[in-house]
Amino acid sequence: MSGKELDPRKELILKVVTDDYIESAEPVGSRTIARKYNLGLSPATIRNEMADLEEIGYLKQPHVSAGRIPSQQGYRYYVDSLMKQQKLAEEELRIIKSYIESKSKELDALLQQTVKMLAQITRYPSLMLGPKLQPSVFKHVQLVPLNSYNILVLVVTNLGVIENKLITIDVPVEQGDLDRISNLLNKKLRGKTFGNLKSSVLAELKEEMAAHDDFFHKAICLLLNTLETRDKERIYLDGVINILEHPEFKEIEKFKPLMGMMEEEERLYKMLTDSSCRHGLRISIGEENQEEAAQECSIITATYNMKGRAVGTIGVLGPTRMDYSHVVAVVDFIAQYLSEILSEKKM
């Protein structure tokens, strides 16, 4: 818990101010509280309590003569001590379960659709850090000709499909040629972990393929480059445009830095890996976020597991005036259910 311990009456005032501001996006006055909430307190008493809460840093007044809104310290006290996690409706639970189960055969599709669903349910930008590639074991590669000059490379591991890459060649290719490359790759790589793909196995493959014509050499180099560069967890992002639904980001000067951050995978990666250092659910509010562009935002993340081992992070980014109760419930449930599905996958 942060800051000074509040007495029950101040806690009540802070809770209703925060709840009302989350719902309305408008500063909250004492008359509003007295009219909307049956607290058994006069407007004058409420006004005095709000003034005290402002003085000790839990509320702030954005404009002269306006009502109050929670400060960062107020939000922190709210989520730590006052907020009750919302219980998800049966319909929401059904949608989440059916969505995840329908996509559970292939890992990549499962994660893409999960982060998309999270954005749709919460109405905030949602992001996800996929499982690390290195613990995965190579199972199969398939080269699919889309036409004479374009080949889809499908790489499969024990976790499911984790990479698709389109390579373009200058010389037309026949299926028999692709089969020869596929057979060689599968023979050399099957059962290897991705952490070992940069070792002598890759050098041996390159040397063996050098004996073939230019097409084979180019194709194998492109494929190996695909495998070699995929040494970081994948970032999944959806619902970025949802941030514009919130009045805090109607001003382009506030939206631009946030948009710039979400366009840079390295910054998202750092933000999510910072979160994944702590297992379970985490709420970062305002300036608690190290990323400067996210310091007017809150980020709620949860790690998801595979057979008891944390393998990734899923989260939601929104204004500090976020519907914490609902988002926490959704993120927490999805992380737990995703963990169940991943742990049931045959490795």
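C-alpha atoms forming the largest set that superposes within 1.5 Å between two forms make up the rigid core. Positions refer to the first chain, counted from 1. Because the structure is predicted, anything quoted here is derived from the model rather than measured. Compared with the form predicted together with the DNA:
- When the rigid core is held fixed, the Cα atom of Q112 travels less than 2 angstroms between these two forms.
- Comparing the forms between these two forms on their rigid core, the Cα displacement of P145 reaches 2 Å or more.
- For K188, the Cα coordinates differ by 2 angstroms or more between these two forms after the core has been superposed.
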Second form
2 protein chains.
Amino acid sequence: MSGKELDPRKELILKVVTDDYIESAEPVGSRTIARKYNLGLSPATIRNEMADLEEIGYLKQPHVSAGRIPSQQGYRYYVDSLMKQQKLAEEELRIIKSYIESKSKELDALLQQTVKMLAQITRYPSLMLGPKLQPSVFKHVQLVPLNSYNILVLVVTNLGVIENKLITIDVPVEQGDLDRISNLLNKKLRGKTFGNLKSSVLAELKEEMAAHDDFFHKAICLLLNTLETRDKERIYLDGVINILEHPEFKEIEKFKPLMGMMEEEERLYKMLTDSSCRHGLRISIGEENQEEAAQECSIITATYNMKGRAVGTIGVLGPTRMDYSHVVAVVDFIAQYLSEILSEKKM
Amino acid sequence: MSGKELDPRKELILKVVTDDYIESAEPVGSRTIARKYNLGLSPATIRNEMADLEEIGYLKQPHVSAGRIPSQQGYRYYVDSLMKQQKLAEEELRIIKSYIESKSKELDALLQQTVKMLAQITRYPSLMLGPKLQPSVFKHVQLVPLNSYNILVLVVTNLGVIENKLITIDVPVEQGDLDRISNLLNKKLRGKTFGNLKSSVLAELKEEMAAHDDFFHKAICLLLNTLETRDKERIYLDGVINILEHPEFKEIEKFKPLMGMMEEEERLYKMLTDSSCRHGLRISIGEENQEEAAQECSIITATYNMKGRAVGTIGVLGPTRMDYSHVVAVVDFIAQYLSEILSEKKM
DNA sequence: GTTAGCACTCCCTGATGGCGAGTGCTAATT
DNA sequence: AATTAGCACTCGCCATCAGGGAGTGCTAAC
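Take the protein just shown as the form predicted alone and give its structure as the form predicted together with the DNA.
Following is the full complex, with the preceding chain placed first.
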């Protein structure tokens, strides 16, 4: 009942119903279809086809005397087989490009702007995860004393990302000692890739370490620690207000669960990293979503790359009756363009 | 008509009406008051008083055959003169303290947790600004080459805060040179306060600079730059969903403007730093707010300190019919307690 | 296989009327 | 003079009801 191919006329009807419902948000009836789209079919014929489509699960009726709307399965078929690939308008391309380019200085601002722009163009809430940067070359380590008992450990990688941790010590250490240790570490580590670093070099360091004092020990441990605990990637969210424009959320009670979800990074994170198809474009419709609050919504995500490696995800959330073809086009393009821009960054 | 003192009985009635309306969200009538609170007055007398209070602008009627609700002026009088100072329950004190203490490691996490907790306790959206840290002592500067053309400039202050900027150069510089320059800078600057630094020391450095190459010049400029451009303080926001529990936002259209506001940091920032009474506790009622979207809301804010200097603001947003006395108590206490904790931090 | 016709379903809207909570006013009471 | 009881009146709220409209399923004709 699910994997079946539909005959062309059923496909046509399903497509028309879905398109119309996406646009109007009203259940669509046979008469409307016959009048609005010239299919050369009478309302009665269309009714029969719609009854069939309902029986096999692609359409449903809100109530018996209403028109039809797509079921979740209907949307799935629409998305997989019927939806026509949309080309973005010149205007949109221009906006997207200028937005992303103009802000290409600060990474964080770039991403924030990108999500805002995505929300503006699609008119749906938009989110973004990442990027998860994997530093590969060690550049610098520095121990900076803030006061007698607190020392800041800075680690700089080739990405220009700084990891920092504060450590507290019991016995005061002198500036000179710290500089000496910093220098020693740098001499050993500078230019090493992290692959090497973890295995060989640090082992070597640990041996030497034994010869030194307790503080040195602590510093090394911390260094290791710092390198291992990678922060969770930040989540960017914008355009939440857009979802209120859609009649499915006219009732505040329908909106509450979504609002609750959007205030919890953890849940957004899960949604964006959801199992199925981690790679490239993904469309989750209704109950296909793990996240309960989003089961009357659909989510379209795409991963973006840096130098060929997927580093983050960008996505759009809307009612199941969302404008799939447009959003897919936008999300896809932005992900690609963002990948280009990021890969160009000298890192 | 506004600065007037009310006679005791009018005050009593205004207080009772306000208390009741805050609790019930329903216009309160004379009979209700007579029955619920034993004032020793008949409904008719109360009616007369309420009519008076309406005439001089402290109460209003949603429609002619409904009970009364406080006007903005009524709330103002209530807040200034009638509201009784509330003591927090042991339970609440305990929760607040444990929340703030348990997270006292990472500053950012501490603040985030604090706002979340504030939203949970008050059941209103809560926000926080800051803190605006003013570093005073220079600790360390480091030039780290990321690749041939990009150099990362790190500046560490006594607060353990790291400013970093990327600079791009035309001519490759060698590691050794960078180290030499870093060392030189550190020797000159370490331990200096920023007050000194800007005036005397840097002037001196600039002279020496002339003797050195172009890159050195660039580095100094950047250093100065870095020290001058302070980031805008971050805004924390949590518990937006809470506002949906209140009947004044049952209609989505009432909520939209607020949602729009809460997605724009700039507007939140303005609200939190609003002119009137920058110091200590502030209550803005309804149209007293500059921000248009919040003119059917009230905002209660308090500043918090670090070592005696106000560094940030914490606040709660609710309908004008909000539980002023409870929120005031909570906000006030949290601001004070947070100040304590922050001031203890070794910085 | 398609379509016209028809009876039927069910939502939506607007009108109607009673109920209840509340008011203002007046006259009686303290 | 202040307070209160009584009463007529207002108005939002709610349930009820009827009519209209959009849509369906079924049957019979094309």
